[in-house]
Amino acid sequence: MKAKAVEKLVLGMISTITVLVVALLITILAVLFVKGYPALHSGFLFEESRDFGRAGGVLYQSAGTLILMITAVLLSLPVALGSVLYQTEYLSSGKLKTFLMQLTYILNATPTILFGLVGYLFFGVYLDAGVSWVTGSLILAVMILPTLQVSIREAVEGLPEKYREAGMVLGLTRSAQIYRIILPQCFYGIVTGIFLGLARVAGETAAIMFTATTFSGIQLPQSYSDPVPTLQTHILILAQEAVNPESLAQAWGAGLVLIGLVFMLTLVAWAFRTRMVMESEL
């Protein structure tokens, strides 16, 4: 009986908390579209911004934003690819693969303004790459390698053993096996590897607010030492002028179409892991 009490109590308390969370998410994004709805003009998506932030659109933040999301996942994913195929693949010291994989999770762990610092200092003055949208890819590319990294490895290593003895039984070799085999059948998780990262990668703030973003006077980077402006700058800067509530509509409006991003990216991502899924069930 007092087992079952017990067992009653934290199934209570996990579902409490499960629905606050839940809740919580919910009052967040009502609250962000009832404010930035409003915001949402017809030009809003394709207008520069005008008079510093508080009138206009946001064509140019959006456009930076996915400049360094789409730099940093082709920076990252060669990396984060070869590094999960040589660990699955090739190395067969399974200390070596459990040290690895905890690096992996530390690096994940580690404060993204940590990232920006480190990176600023390497990227942006030992290399003299300054604050510009290159430094800020390169910063984004190691934070969200962690990212791809486990997404891939689950690919790979759920992939089953009938693939790789089917290649062996052909006469293939490893890197034959790799091309033609393994890539192949974990096509959908890497896909939805490169999607979290993308999503990640369009909430993060910390880490390129010092190192490749500018509020106003860039459009577009013209050069590699250019900085870009970008929504998540674009939102800080105004939300700090809320006396304004010119300014403040247009951070929620700005706030609305990132959330808007970061969810699609998601939900594409959850659309292909579960295409994933499915594959590996067949």
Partner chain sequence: MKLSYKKNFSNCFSGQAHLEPLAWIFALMNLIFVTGAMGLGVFLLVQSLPIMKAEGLDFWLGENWWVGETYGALSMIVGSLMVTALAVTLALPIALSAALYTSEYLSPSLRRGVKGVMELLAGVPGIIYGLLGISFLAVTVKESFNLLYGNTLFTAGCLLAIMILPTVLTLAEDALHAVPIEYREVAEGLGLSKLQTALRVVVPQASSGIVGAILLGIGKAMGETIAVLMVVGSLDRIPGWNLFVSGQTIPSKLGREAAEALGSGLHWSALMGLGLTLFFMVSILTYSGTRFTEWSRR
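Following the display of the form predicted alone, present the structure of the form predicted in complex with its partner chain.
Next up is only this chain, free of partner chains and other molecules.
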């Protein structure tokens, strides 16, 4: 009898905690929406910011964030794809494989500000790219390498053995196997990785705040050495003037745009992942 009462109590406790956690996190989303929505006047996405960001929209900030996202993923994808395929298809030493996996995990856990510091010194100072969108993209490309690698590896390693066997029966060379069988079959996994990478870049602030961004003066970069305005740093600067109601309202608006972007990318990634799981179950 007593045991049952204890069990009920514990159950009640953990169910309450679960409900509370979900409620808390949904509240956070709701607050973001409620705070950000008023700022989203019709042209918020399509207007320049004016008056130190207190008025206008976030057109060029969004553009800057998109530029960094896309370049970073374009730079990172070939390296991620190549290194994973090398590790899964060509490398035979098990020790080396474990070492490379460890490296991926460590890179994945490395605080993002360190990518900013070291990346600025290497790309910005030694390679002389300065504070620019190129420096930022390169830094972010290294930062999302593990994200892409993990997704791609999952897809490649999850490939049913029969595909490979079929390839071998047909007498395909390993390279032919890769671009006839592995790449097409892992397409959805790779796309999932791309979108998760995009989402991670979109949310990153610390690695780019002193390496790639500017607050005003630039709309779109005209050369490789131009910095760009981004949503993330825009929010940071506006948020530090929290007593000015207009600034804060604009910050919430930009926050809502940013989170909308991140969520959209995550949802697309999920859609592709479900597709991948379905394909592999066929």
